[in-house]
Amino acid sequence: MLQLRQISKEFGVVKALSAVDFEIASGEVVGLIGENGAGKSTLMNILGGVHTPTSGEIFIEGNPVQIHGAKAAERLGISFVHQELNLLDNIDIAGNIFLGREPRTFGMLDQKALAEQARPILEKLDLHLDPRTSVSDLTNGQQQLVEIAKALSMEAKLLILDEPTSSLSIQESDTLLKLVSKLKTQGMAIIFISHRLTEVEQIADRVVALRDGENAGELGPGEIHHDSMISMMIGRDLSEIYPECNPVDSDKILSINNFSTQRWPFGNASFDVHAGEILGIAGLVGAGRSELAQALFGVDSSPSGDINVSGKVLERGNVKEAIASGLFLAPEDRKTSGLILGMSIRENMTLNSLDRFSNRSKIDFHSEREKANEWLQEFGVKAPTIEIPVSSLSGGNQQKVVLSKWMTLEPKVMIFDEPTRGIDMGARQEIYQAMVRLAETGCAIIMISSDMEELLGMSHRIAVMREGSLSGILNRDDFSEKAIMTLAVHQSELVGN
């Protein structure tokens, strides 16, 4: 049905895309794999009108077309669910599909056939709710049904998903996989691209692979395995990207007891972190666990729970203490909490830590620069200077100025929110090293990840949260998905399946 020909994109100097060729025919689900930046979006940029190639060649049902809009794209046939939601929550589910084609009578709006004919679209996807309802009474999952309904209400022949079921919970994603193996028997074409390599595997008859703007190979049906999605998306074996784990301590550092958090006031969490260890943290979407690295750190306040570091007890919602007895949080989300990207590399560096090149309150500025410079070195950024702003630096690189500005800080404890969210490999790999470097010095480690094979290649132990508490610890002989997983869903919603 579609068909691309070597296809290439170029951002000034930067090559995103060299020649790439995808192909997909009608009631086929592809699986669309690949790092970041390995040029996924670009390709579905390009494809929903967002960007037009460089070069290359774009053919629908053998004809050539050209993409030029979001507009042109949804003529074609094709339709963007993209990875963020973009509904108006304000707005009702009918007036979210028909979004700028409402029905009309005499220009007023026509709510009734709007609601009418929104019905039978959200029949189809087995989302059995009024029209009527407002999209923020929706949960995660019904909202990125509600965008798909949206899809199919254009007559999409088709349907890109990107990472579909990143917010959702196990049994959310479960539906929506149903959901695209019934629009594929109705002969839809489906692109699915997703972190998450069990469901590409469980969904997909066939997997295309990307790496730094190229194909990097191609699974056909029976070929697909977890192993070799993932050695042909890093070009290298698994464990070639971990470095191998440092011996533990028995010296506790960490001892949280009883913690709860504002979003989970009942929640309890209870853990020890020892010295040298890596901690890592699983759960899903919204069980709390960045709450809970907030409320440690004490940027949230929380309602209740003991905290000791080293012996001693810290008062909760004490930022202040917290960064005074070496409890440093590295935040989820790096452009919003972890810098100020406006503000320059040495800026940024130095934040949290000014009293050290500070006289009284006058600023010594040449400490500060040559600290800035030698941290410039030690954590690997690539830039020229350490003036610029940390805005025009890419993701691993603005990830190591926030790892830098507080693992200079000899931590004791050093919380990690999702510490390589959106970073290229080999920044990943360095940051990996860094964090074993770290708890080598003794330092207590807790990994908040998303990520699967992170969690599973980095840790020591495991624990799993569910709802603000802790659901369990899994010691690293009892690794496993499964396992995680099990700690992490409600029992009662496995039995739902």
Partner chain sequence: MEIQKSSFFNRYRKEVCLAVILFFVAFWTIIFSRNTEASGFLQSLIESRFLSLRNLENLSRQLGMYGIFSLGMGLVIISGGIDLSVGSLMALFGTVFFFLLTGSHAWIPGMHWSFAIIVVLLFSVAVGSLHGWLIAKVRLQAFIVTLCGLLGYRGLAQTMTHDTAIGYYDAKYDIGGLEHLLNGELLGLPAAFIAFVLVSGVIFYLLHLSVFGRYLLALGRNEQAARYSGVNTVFIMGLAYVACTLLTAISALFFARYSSDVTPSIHGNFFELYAIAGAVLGGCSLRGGEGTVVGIILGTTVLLVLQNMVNLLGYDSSFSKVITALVILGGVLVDRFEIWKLLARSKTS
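Moving from the form predicted together with the partner chain to the form predicted on its own:
Keep in mind that what follows is only the chain, not its partners or any molecules around it.
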């Protein structure tokens, strides 16, 4: 269906792609993998008409084509569903599906015809919603399906899915993967880009890896395994992605009792976290995990419950007191809540601890730069200098900057909300190692994650939430995907200490 031959792309002196070959057949799912900066986005943006290749050839069904702009890509049957969804949340589902192609009667928008045209497309996706429902009322998973519905409405032959499950719950991800399999049987060619290699292993017929803008290898049926994909992506074998789970200290650092949140005022969460422990928190989207993190840190107020850090009871809804006690939060959305994108790496790294670099209200820039450069090395932030804007970094490097912000304050409790979302495997391993080093200092860690493999690989125990309440806690000997999903859906007797 599609063939790319010797595709190269240069941005000034930067060579993003070098003689890349790629092909896909109708009715085939090809997993495209690679670390951040490997060239995946550039290659797909060439297919989507965003970039024009510096050299190389593109063939659609055997015919040479040039793709100048997104409209040209659509006319060729190429539809690109980006990681950041391109929906208007102030209009309804049908309006989003047919945006710019709405049916009209006597020049006026025909709302009835618009809804009627959308219904069979939604049914094809098993999305049983009224087409007149506002997109703002949909879950992340439902919005993702609306994006795919747009592609079907344009009779796409090739569907590009870029990190389609990164913001979805376990249940929503499973629904999406089933849909991909269904579209494949209907003859659609699908390029599936994901850092969740378990999903790639589950869904892909073939896997193509890019590294440093070049082809790094290909895996066919029977060859697609977790370790082989990692080896292709990063050019070396990794016997263990997840660091060794070290013993936990007996001292309780954090205790919360009968805790509720604004979103779930009748919820109830009670648990302890020990020194050196990584407590994973699982649950479906909307279960109250991020709300719990925000309330513990004091960003949101809590209607009820007690927070105790190292024997001191904290006032609910007081961020200043949480920070003073050593309880910190690396938020889910690093770009809007964890960083100031217009500021430099140095400024972001030291923002939380400026008093340590100041003398009589004047910042000692020399010591500030020294510490920022030290963290740059310690966390492996890939940047030419600490003075470049943090917005210019990849997602993994941005997350490392978020972590470094708190380190000089010697955290007692660190909450990580989706610490590796949208981050490649190499950067993930570096963040995992940083988390383990932090735990080894005696810090108690709470790790909220929608990545099942991450939860099972990194946690000493896993607490599962449902509707704002703790449904149960699994000890390591009881870990399994089934046990987590059982607790996520309903309460169980399988509860640890």
